[in-house]
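We begin with a single chain expressed as structure tokens, specifically the form predicted alone.
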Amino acid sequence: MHARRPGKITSPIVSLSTSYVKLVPLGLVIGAIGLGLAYFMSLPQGGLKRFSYSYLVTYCSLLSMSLGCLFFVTVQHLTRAGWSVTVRRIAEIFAMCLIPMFVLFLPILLPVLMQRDDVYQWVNAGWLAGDREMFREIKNAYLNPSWFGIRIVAYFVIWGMMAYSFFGKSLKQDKTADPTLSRTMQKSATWKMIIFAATLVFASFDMEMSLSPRWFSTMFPVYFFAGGVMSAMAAIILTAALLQRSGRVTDEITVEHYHDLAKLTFGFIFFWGYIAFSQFMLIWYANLPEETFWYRFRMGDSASPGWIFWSLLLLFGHLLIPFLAMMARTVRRNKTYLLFATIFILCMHWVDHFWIIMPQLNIEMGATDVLGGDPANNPLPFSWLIDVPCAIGMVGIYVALFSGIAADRPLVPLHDPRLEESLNYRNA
């Protein structure tokens, strides 16, 4: 038998404290530096557009796992789940960054609505002169410049406005110990439950589907979901792993919730590889053209033959490593372990969105003008010089973005109603 806790925070330190005076110029610094070494580096290699593909890889990554992180708490709220109240700010913070976010989308959004196609290839008009006539009408319809950005501003304030209304109301709770704001969040969620499904389903569509914009699939939404979902508790569990080996809330974040947060990754894991073979098997079957390149490209045709190793990478370091690394409960329950498996699971959740997203660089301007060479020998749009450093970049942004919102306020719920179960929580 176990004593039990009390529903107190007792923890030494429960906030970033002043630290975060320093994470966040830092992170915007290590920023600056990576985005310009990358976009300097991609000037002979197509220039502002290689830039802007290789800069919508990683903020695809980071936006669905905010994104997921919002799911989360939603979800959280919505099943009035005590267990996770210790570890749901931190999510709280992650779905924030949203509201930010959008600034970064601005180097997207932009010359989109200026008719330029630095990413997105239908802003070109006669882009689907190709195509059946009924295709061609209902296609032009959705993707212009102009509803497009209405789109994209309606997504980041219904998303902004769901976190907000989240974290404002725990912050709130936090110095008035008011029971009934708990209540008001749970009735909330459902509809914003909805609401989230549907901007999330068309965010997808627009971000990254419509990069090929003769290529559709329904599932699409459910594997960017499933993915953003799996980097989420990913990023949940390591976040709260580096607080804890600063000495912050070491009391509060238990192994029972590691053991969770592990198992819905682990979960998640395989929710992705059930949707990405479901999605593969459904467009391998019917066999119609204008489904099947998107994946043949991608399977090493003569046009492409080295992605084949990303889609081999894909398939070992996005599914089968971690389904395997995260299944037994021993390691599911090992801090360390969980640590540096986290970080594996997060470089694979930026293989996917590389995948996803570059293939159609290739498609576009073509291995040769991209890397310079033969496709043969060259058959990737990829650059250690632009590549990596852009992802720093931005995940350093990611970083001053989380610390500037946690800033000096509490990382758990300090007087949610739910606490002590929480506290107390024990895995069967």
Second form
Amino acid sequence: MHARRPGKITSPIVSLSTSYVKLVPLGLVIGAIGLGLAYFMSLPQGGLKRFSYSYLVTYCSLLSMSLGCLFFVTVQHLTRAGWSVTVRRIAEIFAMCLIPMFVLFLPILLPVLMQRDDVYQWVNAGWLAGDREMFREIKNAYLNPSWFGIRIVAYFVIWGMMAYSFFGKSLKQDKTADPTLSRTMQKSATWKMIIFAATLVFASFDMEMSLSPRWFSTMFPVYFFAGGVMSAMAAIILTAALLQRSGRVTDEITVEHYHDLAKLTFGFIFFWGYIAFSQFMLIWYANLPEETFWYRFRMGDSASPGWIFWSLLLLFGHLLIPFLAMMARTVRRNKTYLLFATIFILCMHWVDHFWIIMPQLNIEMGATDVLGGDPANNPLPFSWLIDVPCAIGMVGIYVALFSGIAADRPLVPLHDPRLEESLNYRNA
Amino acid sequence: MAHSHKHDTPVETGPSSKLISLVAQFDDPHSLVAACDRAREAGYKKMDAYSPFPVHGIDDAIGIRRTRLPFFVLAVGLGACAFALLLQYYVNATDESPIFPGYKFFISGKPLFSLPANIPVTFEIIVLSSAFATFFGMWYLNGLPRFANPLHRLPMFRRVTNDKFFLVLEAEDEKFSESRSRQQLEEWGAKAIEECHEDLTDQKIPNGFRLAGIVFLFALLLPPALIYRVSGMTYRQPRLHVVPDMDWQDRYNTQTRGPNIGTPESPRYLFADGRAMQRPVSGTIARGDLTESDEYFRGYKTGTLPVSEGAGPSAQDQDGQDQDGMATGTTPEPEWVDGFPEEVVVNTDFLKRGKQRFEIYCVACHGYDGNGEGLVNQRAVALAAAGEAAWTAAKSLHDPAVKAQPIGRIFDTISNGRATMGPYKDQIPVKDRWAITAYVRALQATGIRTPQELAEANSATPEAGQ
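Can you now output the form predicted in complex with the partner chain? The one shown was the form predicted alone.
Below, the chain from earlier opens the complete complex, with every other chain and molecule after it.
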């Protein structure tokens, strides 16, 4: 048996130290170049609309990932978990990114408030013309620009306060070593979790599901959540691995933590698959045209047949391959392997949101009718020169946000009462 | 406790029986783990550690190899996946299998074998069998179940569930020698050492188990006995309704008026025409309802259906739905096919199927020989003779007039009925109707004679049918 480590931080470097001074501007420059290129390239292909869709894909991937981290932090407090203490700070910082992410949503929100229907067609009050009155009233009562704006602000206020309270108290504990702070966080995690669930549900409706406002699936938020938590686990692993490679927090995050995070990733990979299939199966089986059209378009039986490739890519790349690739104990304990595996998983998470969002662009820009139209006029809206630079740019900005928030703050809680438990944590 | 009291004086064990292990006691988990490390380093392979609670790091200390269980479970899981898919294919999508036929039902217009619908079942079967494989595989790998373990005979060992920790070196180990191992254990800090001897009483099945086993075996006989008792019994009571919701469903039938969702004064219905269910969209046809071939589905040569005085055959007439089930011989007839359509292959199996179906649907009136001596027919004829009923006697299938009929005509009789004989097209699938037709032809070829012919030949009164 290994000797028990005292609850003390021993790594020589536990913060980004001065490198954040370089990382922040670097991220912002990459962001500016990437987004600028994407915007420039979209001009001839639909302008703001094309750009906004591409932007929304990466935005939603990162948003759901940050929400997954916020969930992770909350659930650790809720369950009084000891094992995760040393990786919790990374999740706290990711969750903190939710605050500046409100600003990043403005390019989507402001046009909506200015009554522009580039992204959300329901902004145009006439979108339901020809439908039955009752249906129109109900949909418009919820989907209208001002109420949408209020909701978005409310979500970010709630998430921001949640993230800030966890992060702030945790930092305070670094200084005061006051164990009662943990108790306060544990208590508040109860009701915070409920509010988190409620806001996440409606945010997923608003930001992604309402792109195709006739379509509805009450399982969609769970789908959004499952992918988000999966990517959050992968992001924590990836960040921890990169930090350790650069010589930081080398002693605190052990292979046991990687092992457990990888188990959670594995669990959520399958949970995502379970939910994705359940949502598909119920709609497929009931076979109601007002629901099936969403899947029919994505199954290639449509004006843009290429989508079946993306659907299969998700089935294999997001479920089957990672499921097998993350199954074995040995690989979950191999940091180098995990580094590549998590990058792959994060890419798949992006593909997932691409698959949710982009077909709508197809429908709006090409086909006059969901089930008809000429494929030649309606190529798959994937462009190496728009979507990829846009994604890289957004990730650059996100890295800048992370580095700015982390700054020279410790990357592990220094005086958490369960720090010793976490340091000595071992998988049986 | 009576149990522990009984073993306070371990009479069953004795130094005379074979030594199977040395049991060393330790006072805390750290010294146990340390001792295990030493034992492993000394080359011991067959040993085990026992503690009141899980001790971290003990697996490494006693050198437990990674279990083979995951691979076993993986194999079972993959097998279950294949099994579940095959099972569903067999049951849903086949209907001509040697053992028993599957159920080719079209449900909600889905293909017979459609993967999305099969995944939940497959998933559940994989989960269930993997759980069983894990649980019973764990039993197997641990040598369970066992009625007793000789370790439990040692009074010292009893504190393993309380506050003591034990390392057990097994005598089977290559490194094991009684004196040396004992010395080593002492060296490694054992607080007490005891010998554990083989105990043959452990192999005995406890008495209670025997009794329970016998009772269980007898209980197994109950279901077959009950089935035997009720088979062939007649019941006068109405049947039991186990799930009343399913037997009396709160639903609307197809050709009825739908629910009124307005007020009684100004009724409104879900569908504009007020029906509970819509008719199929014009120009579409439900899966399995495509009955194009006249030869196969209706028994006459294409295009030979005579146009009746009224409107010609409409789209709905296609499958003969609107034709009069009690068609009389006076209406002009189409040109019947005089051979079997290409969709059916007449062979022994097909005739066997026809015989079986004939004996289900036709013998009640036509009798096993087809000479019209079925029980229903006898009774109906008797009632008709007494003036209590009207009945046209069932024809003998050996009647020269029937024998002379083309095959398609017989098929049509089965499908649409004749006089008192009702139509069977809604009860018997088309292929089976052809099988019965084939069997009727076979019966006719046997040379069985009609009752009249028999009577003439024997110059005696016809006997009652068997």
